[in-house]
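Given next, in structure tokens, is a single chain: the form predicted on its own.
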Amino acid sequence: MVQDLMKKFHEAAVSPRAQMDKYMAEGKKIVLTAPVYTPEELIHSMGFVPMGAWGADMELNRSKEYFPAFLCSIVQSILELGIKGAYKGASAIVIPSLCDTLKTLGENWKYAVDDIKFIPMTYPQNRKPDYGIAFTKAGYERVIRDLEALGGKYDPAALAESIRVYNKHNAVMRRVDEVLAVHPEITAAERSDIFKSAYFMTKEEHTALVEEFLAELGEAGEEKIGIVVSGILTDAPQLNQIFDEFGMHIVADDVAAQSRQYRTDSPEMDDPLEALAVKFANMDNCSVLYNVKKPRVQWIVDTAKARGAKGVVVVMTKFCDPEEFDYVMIKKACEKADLPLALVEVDRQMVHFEQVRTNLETFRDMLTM
């Protein structure tokens, strides 16, 4: 059984076009969400279907007339994506400006894709204070106009019901991420899909096959080498493949298309909207979230503890400023926490993984010494 739901996750983890045309043969329009967050709940209550767009492993050509070589390849594969027509029939793209590649997506997009409508998030870098909450809460409502232009109507008991709908599988994606820490069996490649899937389902379909899943899960299978995982984006079929070759076990992982995004819930409140602004202000441990105090650092090397890891990965998507920042920060605090750390490059062009493996096999003969 357990294969049975893990193949439905990795159908709708490689076959997101497959998705797409499904919802809109049943009526329904998707709204494409760019990363990193997106007020998913507002789209969702207000008619859409959000669907993640975060680009996919491929050569990139007609992207490279908007683009230099050296912006992040998975900013430059969504839009090559949107000029080969891969997102056609989308009603809009809602693209947050969380790094300045990201801003550069939008402008870019209204061009070269003139037939999605770019719908832009802005949000704050000061989100905590009042006046940082009351700057996201007016960036929703300018996003609540945008989407009553393609038809979509905002209610405030819907948005509270969404919020209900997404703070329960926030809870479930967290309950799943402590689950498989003790689930060795389980590889890199099926986590990959359980938390890949996500984007490409509604929330409801996706919190009922992952409690499922967690109802079928059977007893703990052979220990393995566990790790941490960090950076932007693991999804690469070849770096998953090498962590299971090498029986790398991934206990807990701070990735930002992955369990980045469900630590924080909506608390509630009288209105939804302000409820969905404090969210954001309360998300925290992010390299694209501001915060000069890097709690991040350490949330990694005490995760590693917690959950027993013998050392963290940190997968570092090329050309991604945020998380080249924060490298050096959480390399001197595994070095003084003797937490083993190994360092690997990935991009969304790559098609050798001879470094990455090379790298990752001297980490294992270190780790098991």
Given for the second form:
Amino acid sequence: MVQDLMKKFHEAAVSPRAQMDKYMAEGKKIVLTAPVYTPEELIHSMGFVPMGAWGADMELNRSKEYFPAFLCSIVQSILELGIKGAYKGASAIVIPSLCDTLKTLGENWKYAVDDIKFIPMTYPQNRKPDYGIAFTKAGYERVIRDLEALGGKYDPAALAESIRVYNKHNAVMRRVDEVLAVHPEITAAERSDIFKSAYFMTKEEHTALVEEFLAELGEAGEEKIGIVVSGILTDAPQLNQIFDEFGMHIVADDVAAQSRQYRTDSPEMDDPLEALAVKFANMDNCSVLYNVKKPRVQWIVDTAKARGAKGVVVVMTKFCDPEEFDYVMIKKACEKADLPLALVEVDRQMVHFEQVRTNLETFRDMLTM
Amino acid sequence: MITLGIDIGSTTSKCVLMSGGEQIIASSLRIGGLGTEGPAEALSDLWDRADIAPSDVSRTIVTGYGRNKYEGADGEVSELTCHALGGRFIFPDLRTLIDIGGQDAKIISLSEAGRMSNFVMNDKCAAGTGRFLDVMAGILRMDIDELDECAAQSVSPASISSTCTVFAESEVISQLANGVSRPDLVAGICESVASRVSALARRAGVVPRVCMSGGVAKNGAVRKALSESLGVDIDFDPMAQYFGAIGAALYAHRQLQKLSDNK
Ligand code: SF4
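Output the form predicted together with its partner chain next; the form predicted on its own has already been displayed.
And the full complex, kicking off with our chain again.
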């Protein structure tokens, strides 16, 4: 049974286009959500299906007409897919302003992909003070206006309901992360499918599937080498295959496309839009969420210790400056805590993973010899 | 117990036969790494030299860039692990190993007890690798082994400012055209490799005793420049190119010991 469910996660994870076509055939409208955080609850409440657009592993050609080579390949591949028509039929794409590269994506999208409306979501740098919350809320109001122009309808009661749906999904994703920490038999590839499929299914469907999976999960398998994985994106099949080949068990992740999405719920408040802005204010421990104290660094160390990880693997998306800046602090903190750390660099255009393999094989030896 | 370590690099293949995990009984090296006849030739050389038949070998481990494609071994191990083991075998108090191979550079830190505690790799760029020296030797129409002696005659090493191998190539050509002497150019080229690698080494942390391994270790000019840049002595052993293969043979021995302990 677990295997049947894993198959469902895998199918959804590897075929976003089929998922999109399915929803469109049901008469639903699709709004794409770019990395790293977008107000999905809002999109959902206005009658659209939010679908993650984090690009794909591919060769980049057309995006180079707009971008220099030294921008992260996630953003480049989103534009490449947009230009080549992979997202055709989507009503809009919401692109947040959370890093400099994403800002340029929005600007270029307007010119490069004219059949999918660009909706900017401008977040404040200082999100926690009242003025920051008001700024975030104003950004959401702009998203509302743009979605209304596409036929969506804003209703606070509907948003309150969508928030409940998303909070429930957050909870189930936090639960699956905890449970998988003691289930080494679930491979890194399978873990990736569980998280990735969430982007291409409605949250209601995904919550139900994960709940079923948790109920079906049997006894824990044999112990492996526990690691914490940190980075923006770790969905490359070759990367996960290497983790699995070397007996590495992901006991926790600090991955933007995975657990970072689900750590914070929207609070219960009279004004659900305010609640959504407060949620963003409360979010933390992420390279794109400004915090001068960088609690993320200690979070990684503490989580690794709490989950009994033998080491930390930082999966660096090439040319991602927010992550590059944090890496130095993560390295120092891990050294201080006597926590072995490996750094591997990945890229959406990467075909050969031999160097990653050598790196992780050596890391495995370092942890076990 | 006889064990065999094979190190298939990007440009050379090395083999080492060891007895009891303590004594090197034969070694061989052939130009030509992955995808060439190099590994087969190095092995046949080894059998010619050793008083031992292939059937006497209890376990074979392959390492290096070409390890995944080689089918005649009992197992494969990462070259960093093997270099660390091999380096520590030759220098028992080794703490930092700088390996400059044909196409990459690696720094390995070892704890006092000899366990690998950190490593960094430069695997994306030819600058700071043997490939950089190859390309430069090619432009100067020199043999790679002549660089060392030529650099020793330098009066004032030229400065090679380009990090990129392709740009450095044109820089060297224009310096030649401007009349810079060959020894000064060669010394500058060696310093350029050393400067890239020392930056990498500092990232891992440099604790003496430090040694070099890999083909470039033979180049005294690079060793000297690296030593000056890092402010530490850098040891060299004539077996420096064999550290990977020695480590593989040692690894094979450890595995055999583990197997017999588990019986
Ligand atoms: S945060 Fe990093 S990976 Fe994400 S879009 Fe920005 S640069 Fe790219």
